[in-house]
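Shown next as structure tokens: one chain only, the form predicted alone.
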Amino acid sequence: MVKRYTSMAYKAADDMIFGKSVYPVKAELGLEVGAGYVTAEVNYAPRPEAGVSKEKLVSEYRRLTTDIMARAVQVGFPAISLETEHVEQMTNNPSWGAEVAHVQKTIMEEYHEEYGIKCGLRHTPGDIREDRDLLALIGKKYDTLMESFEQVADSGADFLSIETMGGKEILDYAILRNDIPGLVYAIGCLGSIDMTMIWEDIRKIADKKGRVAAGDTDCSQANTAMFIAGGLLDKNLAHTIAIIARAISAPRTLAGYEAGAQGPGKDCGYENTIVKSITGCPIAQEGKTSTCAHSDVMGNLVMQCCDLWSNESVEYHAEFGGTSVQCWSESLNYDAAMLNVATETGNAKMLRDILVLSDKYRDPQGYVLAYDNAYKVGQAIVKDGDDLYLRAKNAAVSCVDILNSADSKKLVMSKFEINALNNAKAALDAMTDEADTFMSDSVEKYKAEVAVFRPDANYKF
């Protein structure tokens, strides 16, 4: 059953902090997440030499586990995540990800037993919905994606995760254009409707075999446009674009919740702070520990309410200190620590603040994303929480109110980003308040432009 949010999970936005949720969730070998501590999930990819056979596949993620367990008694952890994002063969064949997911869960359980870590394991099909150039998001496709849920939840995995694209060929033709109601329709609308079906389902799996339907994240859409955007010197796309699709993906990330997630969220949903303000599940993110697989302006921001730490993702190979997945673990597992530390001296708000400082102002994104701001966005969601299309715009407006509110010596932008974000509020007002209206336009006007929409095929539901 979906039960969208109108209301918000958290009194203010300063009640919210790192490594404490309204709504705590537990793995099977001892962990909880937002229990009231921090712990590092770990996140890795297989070389692709590995990819050939299941045998070898499965031989890498024996090897890669094995070293993160390993480091983390090593050193002296108390706890640790592991995240498995299925490369595609371990997906489009579910019994390949399957048995990956029993050799981990195996490792895990031998170390729960022998040192007394508290382990969690997430695995994270792929989207797999695809036909060649175009999406095909109902089908033999999905039938396949839901039997690899199936089948790793039933070898182990705790935590059942997806990156899905529902919206992304909007997209894609929106933000080369910067179109922003294109961004409210593919991101706001079409997202949300295909996370809608998906998390139905993935919660019926997850309640069935006794796991977690834990969280996604608009990767597809919102990190695009973050990654167009680039850093302080690029121009390709505003800073302040990127951070209205992010504000948009707000609401699209939600629907999963309202569907039937519990958290802990994906890592590389930057939107996870508003989606924590609203739900008060557990969030995974990443940040300055991700920098092995991408670039951000707010690594040390989005620290400010995780529960899980992470480090979006790293290939398995050698290192001076160890391989890749020791490394990277061992770092995401001491700022876990230092985290925790503050928590239990009664400093975590202080650590949390100086955090936020250290990039709020840095760019238009890290204001957005600050807790303080984001809970503003949340508000502005669940205002019109049962409509799809009016919360994912009213997330777009606070976002540009936000900025245009904000203190021009302390958050500077340059006259290429305030005209893209002056443009933006036009495009807002110029909207309707109707949905109904809205949708039929857009489906007319998007099915005239973008040869690969088909909106009858994927979005029928």
Given for the second form:
Amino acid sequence: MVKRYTSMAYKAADDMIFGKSVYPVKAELGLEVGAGYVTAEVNYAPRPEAGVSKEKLVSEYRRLTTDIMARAVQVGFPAISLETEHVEQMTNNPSWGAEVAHVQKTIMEEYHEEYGIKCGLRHTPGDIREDRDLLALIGKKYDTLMESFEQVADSGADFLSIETMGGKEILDYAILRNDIPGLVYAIGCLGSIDMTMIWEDIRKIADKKGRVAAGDTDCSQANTAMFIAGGLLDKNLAHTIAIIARAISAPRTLAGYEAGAQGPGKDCGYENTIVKSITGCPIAQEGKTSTCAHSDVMGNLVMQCCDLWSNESVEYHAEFGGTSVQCWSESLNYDAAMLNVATETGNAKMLRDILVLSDKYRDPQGYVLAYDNAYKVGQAIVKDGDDLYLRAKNAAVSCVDILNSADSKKLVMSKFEINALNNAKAALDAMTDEADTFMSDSVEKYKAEVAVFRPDANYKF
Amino acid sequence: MDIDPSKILVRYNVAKEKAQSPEELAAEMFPTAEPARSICAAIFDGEEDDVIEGLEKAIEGGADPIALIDDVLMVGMKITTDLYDQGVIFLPNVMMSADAMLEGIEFCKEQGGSSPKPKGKVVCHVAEGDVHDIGKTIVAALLRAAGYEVVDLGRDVPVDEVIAAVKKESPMMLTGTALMTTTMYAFKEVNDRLLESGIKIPFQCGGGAVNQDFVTQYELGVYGEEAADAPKMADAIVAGKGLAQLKETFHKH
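With the form predicted alone done, generate the form predicted in complex with its partner chain in the same format.
Below is the entire complex, every chain and molecule, led by the chain shown above.
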């Protein structure tokens, strides 16, 4: 039985800051995350054609790792972290991922020995737990996934992460129908159940191999909502619905920490500020320096409490300024340097607040994720921290309340967004406070409506 | 510390918002005669039960069930998709309307004992190795909502299976979605295998990591930046546009 969070790591929202967390974590080659400074975390994807063989993939990662390390040294940066998000071939064939990790770590060791640069290596196996048509969270693919974690940990990966898919079969249905109870069920309940299972096992592997069980993100669900919501003029999903999905994702991501993750949380977890307020664990974040991967409406704000600053992912290819990973790693490092100067000169809180205020009123998503409001969502979660359903519902209710009490002259929402928000509030008001009732009603409802939903096989109902 | 954000940012979505509500705009577009008006309103609201109730009334009144599909259900759906194209309503409204309309079509087919002729057939798939299928689901729903028959091959579809399906179904268009750069490479292979077989249908590709530069690397590829481009592309094909014209219309960069 895992111990759920029922209190906050920080006494006040204002105590939260970038570069510093209550519980820093250490990598093998001198890097500490959350220990008082921010470090760039470079993330990349191989070119499509590199995926055809193990040799080509390993060669691609060898080159891009060398490129990043060389650029960091050339421009004089003190530390760097790399994240390798596996392409599916690397997780399905654990020895492929292991060889990539080994090659990368070897290069990083050479640079660390020669120049003293502090390094961290995160490996993120892909969540391969699917059959052709269905999620298959438990079974043979789970075993392969755990073998991948074992092998990359053995081969030098400091931080172990994943972006799990639990609950996605319902989310994909619910998010396209403005179904708020469906979001609570998919993300808050099913997602957290899956997270609890998988992170207990990842923690065991990390402990055995002397590595750090880092963290997860609700990428497959909250980021899907954010991605569909798009920019200001897109009409695919109200941004008020997207931020409700995001708020619900925080207790889901939290479940990984409750099962043993220690951070740094994954970069694309925009819910991480909420999670950090509860756990005190370090987090990676991405924003204005991840436009190579996607656009968002909170590029500065999300930097507010980051411990690693990431570019999300960039395909490895040539740019005018060098290879893409060199260009983006340099931008990230300059960002990190600016944050670290703010810390060294005693201006960290001022810079944090400037970053926040440049986006806080840009969109409902940034407004709720601003650290003061994120902290309030955190408080709503831990209030019923022992109940996976209630804390997810609380997060959604808190999000709606925060938006409804916003200064309407500063956070100006469109009629569509307000209408969606009102409908969401009505749906939340109609939801039960009894977890058992909600769970049994939901399982029947979605078994009838979502053909690919397999509650017994995936969640042991 | 706080600011007046008005000099820092512009909420263009608020500035662009129409004075009339989506409901008011839709009401102006509904047919005037009953029960067609009620059925169209029920489709717009995504109320499946009300759609069926309206259809029952229409059939009791002597309407031909199969004719109702084109004359009422598709008319109602077009109001929803037109308002979506105008930026007045959101995608979930379209999905819920499509659910209601498709249920109505099934009801009409049961009552009439036959099927209407679709505007054309489209094969949809997610690239081999890729299990992210929400984009494909949206594309398929929008195509069905526009009156096309969709053969949905699902996700993580092997190239062989895509080719076999195209040969079997003879669609007017193939769609492929992918979230990851390493999986979208399968699109090139699909393209090459289709050409080897002498099949030259438009292959609409899109999704998270897919971009126009990549899609233009293979002959049959047409880049779809938005899911809503799929029915527009299908309509263009029905209107006689060839591959070159599709690329000219839909390639934006």
